[in-house]
Structure formats: structure tokens, C-alpha cells
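Given next, in C-alpha cells, is a single chain: the form predicted on its own.
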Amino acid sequence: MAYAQAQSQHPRFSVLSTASLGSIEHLSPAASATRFSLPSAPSINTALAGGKTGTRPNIYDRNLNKTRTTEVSASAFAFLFSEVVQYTQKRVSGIADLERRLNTLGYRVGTRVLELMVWRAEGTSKAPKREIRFLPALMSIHTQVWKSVFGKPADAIEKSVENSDEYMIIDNDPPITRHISVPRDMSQLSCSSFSAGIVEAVLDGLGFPARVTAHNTPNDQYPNRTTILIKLEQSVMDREEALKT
């Protein structure tokens, strides 16, 4: 019970309530076996042509290093993300709520991206390095993370002139929003909040907690230009200042 309470307080995750847990027993196989029945399915290990027996390849048996350069169809990705946006849009109360939910979805993806990149780094390097300064970590997000997720590095990194705790990642043509048409009444919406969630998760995992948001910053040359704004927590700024001495 203590575990359930701890999980429910985390802003990124949610658990079933006590009331809903009590109803799960009605969905158990034992309870539903008398009401529903399915014909026995053939075994996955089927006889192939010529009398040879083969097994279906398991995705968990793949070598993650060999799939480093594997690409996903752009049309399939665009269709999937479009469905995610439309599904989420029907369950929100406004633009801010929609961006928050897209950010949360991106955060969950970002935790897995970081885990995969760390695993690959430790598997291919004899002395893997963990960045303790913010700028090198930001550069790795700009190049390695962006290329791993979107197939290309981001276009630029900028630092705010007015606020020392704010940094920006610039993407002139985000692949994630390339095929999304936003209605005029929702012109303030930035679907790149999904990308902002990925960046926030990676920064949290690396030990640089920050609040990350996405903003539309179009210009004449790049109408889909997007800025990912990173606002670091004060603890990160204090540590950076201490490491300078």
C-alpha cells in the first residue's frame, strides 16, 4: 500500500485507485473462463515448407548495438504520432493541458532513450564517461539524442541573454510536426511538447533537473521552426558555479 501511495504522488506516473483495484478480480481468467471461450490457437513453432521446423524471432533477442542505425518509416511515424495527438486532444480541456500530456508522453520515451544510449555506451567503450557539466550534456542531447530519435542533429543551441539559467535547442524543421496541420484557433499549440518531454527526461536522468517547454518560433525561411526552452533548476546553477572554482 505504501508503494501505491508513493507512485501516485509522482507527476509522471499514476496507479489504479483502491476502488478500481477491487474490480480487477472480475477480469481474471478464472472468473471469465466460463463466460468466454476461444478455440485453441496453433503453436508459434509451426512446420515450415519442406518439413523444417522454425521459431518466430523474438525482439528481445536482438542485439541492440546492431540495430543502432535502424530507421522507421517516416509515413508510419507521422501516422502514429498524428493518432496520438488526436486521441489526446479529445481528452483535454485546453491547449495547455494538451501540451502537458504530450510532454508527459515524451518524458516516458526519453527515459527509455537515455537507458538505451547508456547501455550502448557502456557496451562499446572500455571507459564510459558520464558528463558532470551541463554544456557537454546539452551538446550530447543536441547531437546524439536528436540523431537517435529523429535521425538528424538539432540545428543550433543558444543561451538566453537575459536569464543565465535558460538555454534553447533550435530545430528548423522538426520531423515530429512536419505532417501536422494545426487549426487556426489552436495556433499557439506546439506538438513539439513531446520532444520537450524527451529532453526533460534525459536531463533528469543525467542529473540536471530542468523545466523544458516547446515554442513555435517560425520565420520566413523556416515556417515550422521550433525552440525547445530549457530552464534549469537553481541546484544545477549552484553546482555549475562550484565546479568553476
Second form
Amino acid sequence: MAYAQAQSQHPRFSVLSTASLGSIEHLSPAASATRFSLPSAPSINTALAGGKTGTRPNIYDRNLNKTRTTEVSASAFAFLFSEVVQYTQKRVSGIADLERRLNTLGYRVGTRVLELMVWRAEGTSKAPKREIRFLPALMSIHTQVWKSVFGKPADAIEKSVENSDEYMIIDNDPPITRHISVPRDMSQLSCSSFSAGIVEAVLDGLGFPARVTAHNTPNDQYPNRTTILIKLEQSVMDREEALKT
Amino acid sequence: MAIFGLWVINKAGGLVYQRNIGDGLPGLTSNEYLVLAGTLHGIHAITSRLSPTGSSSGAHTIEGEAFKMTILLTATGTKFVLLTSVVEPTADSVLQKVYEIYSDAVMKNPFHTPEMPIRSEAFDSRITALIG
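Taking the form predicted on its own as the starting point, write out the structure of the form predicted in complex with its partner chain.
Below is the whole assembly, all chains and molecules, this chain first.
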């Protein structure tokens, strides 16, 4: 009887799937947005079959540390990002929701960017180090993260005058939104929310939880100028205060 | 030696972008432009089947006494039409650049619907910088 029941419910199968689903939801920042699905692992077999004809090694076999020849076509990325925005826009109601989803997608990129960057910079070091103060961490985002993601450092860092827990990273011409012109009725939308998500993930990974948003701040010289606004959590401010001495 | 206007015609023959540069052209209503573009689309389709040596890309230039139309047909069927004076040696290279701007500012913009009229500030300003 018990056996029959187990058979009909496929207990092993269902336990596995719910358990893995549960843990994914727990880890993922998109826990509230259940529409995101984890990508299934690409089949190694097909990749190998494709590699037979070309001389270029399979992506899994390439050296992670050689970055010079692994640049990505800006056009290809622009088309991909355009599709990402269109896909997301079809599934949301309102600009805030769209920005939140782009932020979540960026977050998933950011966690990996941090991992890879730390491995590249400190992986071979005998005494690897980690930023524990906020300003050096912000500086490394401004230069290192921007360079490895966008190929150039950001243009400025500013500290908010009104709120001591707010910092800004300014990019005069963000590469990912270079070809996007937002229609007038959505003028407050900034597709750089994706970059904000990357920054949020990197800060989170370094132990500086914060809320990061993107805002259009055009000026005459740079119509695409974008400000990434970082609002640190109180716990970070308290720790910075304690570390000051 | 002057550029008078630019049209972009989608693959169905609809005018998705039209712009006059300077005041060399008589002002027409937008409906008249739509009719002209549709007619040109038809003529182009005819000329592309008249080649004695097999397949043809169709009419490339149409010349009048005081003006010249240069047509660039892309692989996807979009047509770029440049209205210039008869002697305008840069017409072809300008059209190539317009095509480049179109693929950057229009096709990579997530808020543009393919085959629909082009409403993109980036496209407008880059066209202005090129020929405005």
C-alpha cells in the first residue's frame, strides 16, 4: 500500500524538485518575482560536437584569465539587451516594476562579476585581500568593475550632500543604453537599472548591503548621462563609524 | 550640391521616416508623401524585374532636370531614399551612413516596433548631425 502510494506520487522525484526549487528561491534575489527560471545547463555534448569543426576551444575549456581576446561584440550585446528590455516590458505593469526587474537581472550578473573579478585579481596571490571599508570598495567598483563589464572606468563618484548614506557613480555615456531612446511618456525610465543591479550585487557580495537605483541626469554635453544612486543600509553606516578610529 | 530630403520606406512600402532638409522641396502633406513613397515602392519592384541578366537590385538612381533620387535597398527590404541636386557625389556614402545610423539608433532601440514609423530622438539628432 505504502509502496503503491509512493509509486503514484513519485516521492523521490517530487522531493528533489521541491527541495531544489526551495533552495533556489532562497538564494535568488528574485524570490518575489517567481517568473524567472534558472537557465538549464547547456549540453556539453552539443558544444563538443560544434567544437570539432572549428579550431577555437570550447568555451568551457578556455582560460578564464585571458581577457584580451574574449571581448564581446557591442552590437550583439546591444541587440540582446534590447530584447531583454522588450521581454521584460511585456511582463510588467509600470515603469517602477520594469526597473525592478532589470535590477534583478543585473543582480544575477553582478554576483558572477564579483566572483570572477576577485578570482582574477586575488586568485594567484599568496595573501589575498578583500575591501572592508566602503570608500575603497566604491573606488574599485568605479574602476575595476566598470572596466571589466563596460571596458572603461566610470566618470565620477559623488557623495550626497543631503544624506550621508548616499553615494553616486556617474557615467556620462553608459555603453548598454547608448542606442536606447526612451519615449517621452516613459521619460523617467532608466535602463541603467541593469547596471544598478550589478552594483547592488557587487556591494552585497562585499558585505555592504545597499539599495541601488539608476536615474537619468542629462546635461547639455552628455544627453545620456546616468547616475547610479547607492543608498547604504544603516548597518553599514554603523560599522563604518565603528571602524573609523 | 545639396541634399533636399531623406525617406525611409519599410519593406511593405510604407513611409516610416520622412524629412526635408533646407527649403529646396515644395511642402507636401504627409498623406501625399505616403502616396509618393508607396508609388516609388511599386516602381522599384517593377525595375527589379526588368534586368536582362537575371536578378537585379532595381532602380538605383532616378534623375530629373533639377534633382536626383538615390535609392539604397538593404538586404531586409528597407529602402533609404535621398533627394539631392543632380550633382551630388556623396549621395551613396551618405546613404550608407544613414543605414548605419538606422541600424544603431532604430534597430537596437527596444522601444521601436519594426516596420512602424520611426520616433527616436537619437535617430533624429544623429541624422541632423549627418546632413541637417
